[in-house]
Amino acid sequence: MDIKWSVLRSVRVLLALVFIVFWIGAMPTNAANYDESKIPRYVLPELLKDQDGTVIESAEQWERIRRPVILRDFQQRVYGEAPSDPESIRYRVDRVIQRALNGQATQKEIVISFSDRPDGPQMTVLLFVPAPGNQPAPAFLGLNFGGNHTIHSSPDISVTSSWVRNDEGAGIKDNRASSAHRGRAAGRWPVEQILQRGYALVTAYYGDIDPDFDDGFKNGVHSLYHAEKKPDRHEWGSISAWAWGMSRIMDYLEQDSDIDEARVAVIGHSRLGKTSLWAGARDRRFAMVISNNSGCGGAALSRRQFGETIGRINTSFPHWFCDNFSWYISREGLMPIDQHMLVALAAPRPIYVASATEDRWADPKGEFLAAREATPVYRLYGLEGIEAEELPEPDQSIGGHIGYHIRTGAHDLKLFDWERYLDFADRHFR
């Protein structure tokens, strides 16, 4: 009996070892990784293969077979899926000035309300139309970190008025934006050089959609749909809310006789990075794709697992994806999905992928890889995608439809990138 009893003590203690080394290895990682050695062996899943073995071999399979399942599993393992769109949206020009910018540009003010209470959440749009005579004018469309006030010293610009925290990149350390912050984020916003080379440019605060803090959706457009209770697992996170907030915007800029609809490109540094890769993918009326130092959860692939992994940013910032994003903490290689099929997402539509030589919590190679492996959809199409096997030397922009280059500096949007991105529309927009 002794024996018995012993050997079943045994049992105990091992299956209890067994759940505490499973039960440790699946806990947040909030390490860095910056050491290649240290990587992983890692096998990317099957861009042109579906589930039941099907090989896709034409742009119509991709389209109606292999899309489809990877745009679902996007949406409901990583970024979540976002609700219908309001019935009581609104949009009100809220202000108009024709010579605006020394001339330079006419200037509009659009106010966009989530719902038809005077409370409600709202967002205000900043456009630039380049001056009269280069109308309906292509356009980028990029959401700001800190009111739409700091991308440019105009005293024209109205002050956002929505709640303001010390945000990435803005300047801003009190918690309301004021006059003082004016200009404060203009090194990443190049307007003139924008508007002298014919495009219109349109941004809102990031915040006016969904407030970037964790407070259990209680707040921004979240508070329409989950007054009582916090999104389900597979539903939308903040940078989902934050693409479908650039999705409504682009409803807008559908009405707007000033612009051309069929050529607006969508355009974010890091966190807005990440959405914009994601509003792309969701949303196909964006004519061109860029991504701006996105990292983790962006272009970057996940199962390299270095600079920041899936298990640190869901440690640090839960609120940007869908719960069921936490579940491959530390088991990346068991998602059906990496962020090259996200990349492939946008095709046949150009799309441009940037990083920068200091910005290594981003993972340039991880963010290179993953445009150069999404390749073989573009090549479906008959267009030319990354064909380079290696990272490029710094500051030099190699690709076809699918764009690339590694900026020497840190992370930031700065002036070399943004003309890399001019050309690219230039190329693909004239």
Contents of the next structure:
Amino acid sequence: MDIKWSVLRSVRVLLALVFIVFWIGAMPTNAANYDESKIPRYVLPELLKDQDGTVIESAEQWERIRRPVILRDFQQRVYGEAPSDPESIRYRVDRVIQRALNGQATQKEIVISFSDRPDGPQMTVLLFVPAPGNQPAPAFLGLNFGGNHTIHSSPDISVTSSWVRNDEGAGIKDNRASSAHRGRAAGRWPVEQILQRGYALVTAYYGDIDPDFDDGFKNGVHSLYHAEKKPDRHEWGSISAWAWGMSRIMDYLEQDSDIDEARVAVIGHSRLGKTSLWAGARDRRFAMVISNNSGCGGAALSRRQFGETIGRINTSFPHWFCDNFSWYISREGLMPIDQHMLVALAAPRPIYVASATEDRWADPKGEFLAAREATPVYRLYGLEGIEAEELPEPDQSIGGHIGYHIRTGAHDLKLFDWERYLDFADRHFR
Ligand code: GTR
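What I would like now is the form predicted together with beta-D-galactopyranuronic acid (GTR), since the data block earlier showed the form predicted alone; can you produce it?
To see the whole picture, the full complex is given below, headed by that same chain.
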């Protein structure tokens, strides 16, 4: 009897010890690593080998066997599953200005309602179509951070009625969009250049889809699906909601005869770069994917743990991802996926990943490696990805169907980046 009890007690002590070790192992460390020599040894999960050992040898096998598993892993473990696409999308063309921006474009504003509720969430899509000549036009679709009126100083753009993200991170008080902010983000949106190159520009304020703060998923489109109960561990966080919203914009674009729906590129910067990658992975109607400085949870390999880590991002922005993602804090090596697989999900469509030299928080090298490591999937389609072994020199664009550059400078979306994306689109869309 005594022996039995002491054995039992030892087992319990042992179990408790195992638990404590596991728990400590899962705690995020605070200091970001910027030292290449301190990157943990890692092995990337294999793109072209299925869980049962099947080696993927053709594009057909990739699409039938491997791609669905990887897509599902990202859906269930990282971004979270979005509700199925609504059967009918309600949109209203609110305003059309024929000769906007000094006659350079037709401007449209389209209100998309996410539900039948008159007080339900709505998004206003701003569309500039280049002046007549080459309709239907190819388009860039990107969400914006501060409201449509911030992308250009034109007084004709409606001021968003939603609350706008607070850049200072000081809560959301007193942060309503205002006409004083017209053109504030114009540096990131070279509207005239995009139009002159023959492309349409489509944008919407990301907070119209889901406000960017951790409110327990009570607002934005989440409110329509989670009035009673917060999302399950595998259900959508904000990035997934924003990506889902981009698909709703695509629903509209398919109906607009000014836009060539077969040539729509999704683009995004930073958290919205993570979003464009996920939008392109889950919705193959997007014909091109562009990730600008998307970093952790975007193009950067998680296993490198350089700059921002899964631990840091889940602590600062837990609402961006599904709850399952936090299980991988300090357990990067246990993920069946890494971000090169997210890049590969775009195949065979052209995808461009860009970094910036000073943006170490986003791990430029990790972004480059993820882009390069997706190459084997492009090869299955007979397409060129990235052959370079090393990070290219700054300000040089490389690659075939996978494009990459590292711009000199800080975390931002600059004219230099746009020019590379426009060249890339010219190459693949024309
Ligand atoms: C940072 C975050 C990054 C990046 C960036 C942004 O604070 O750590 O992952 O997404 O925000 O979106 O501006």
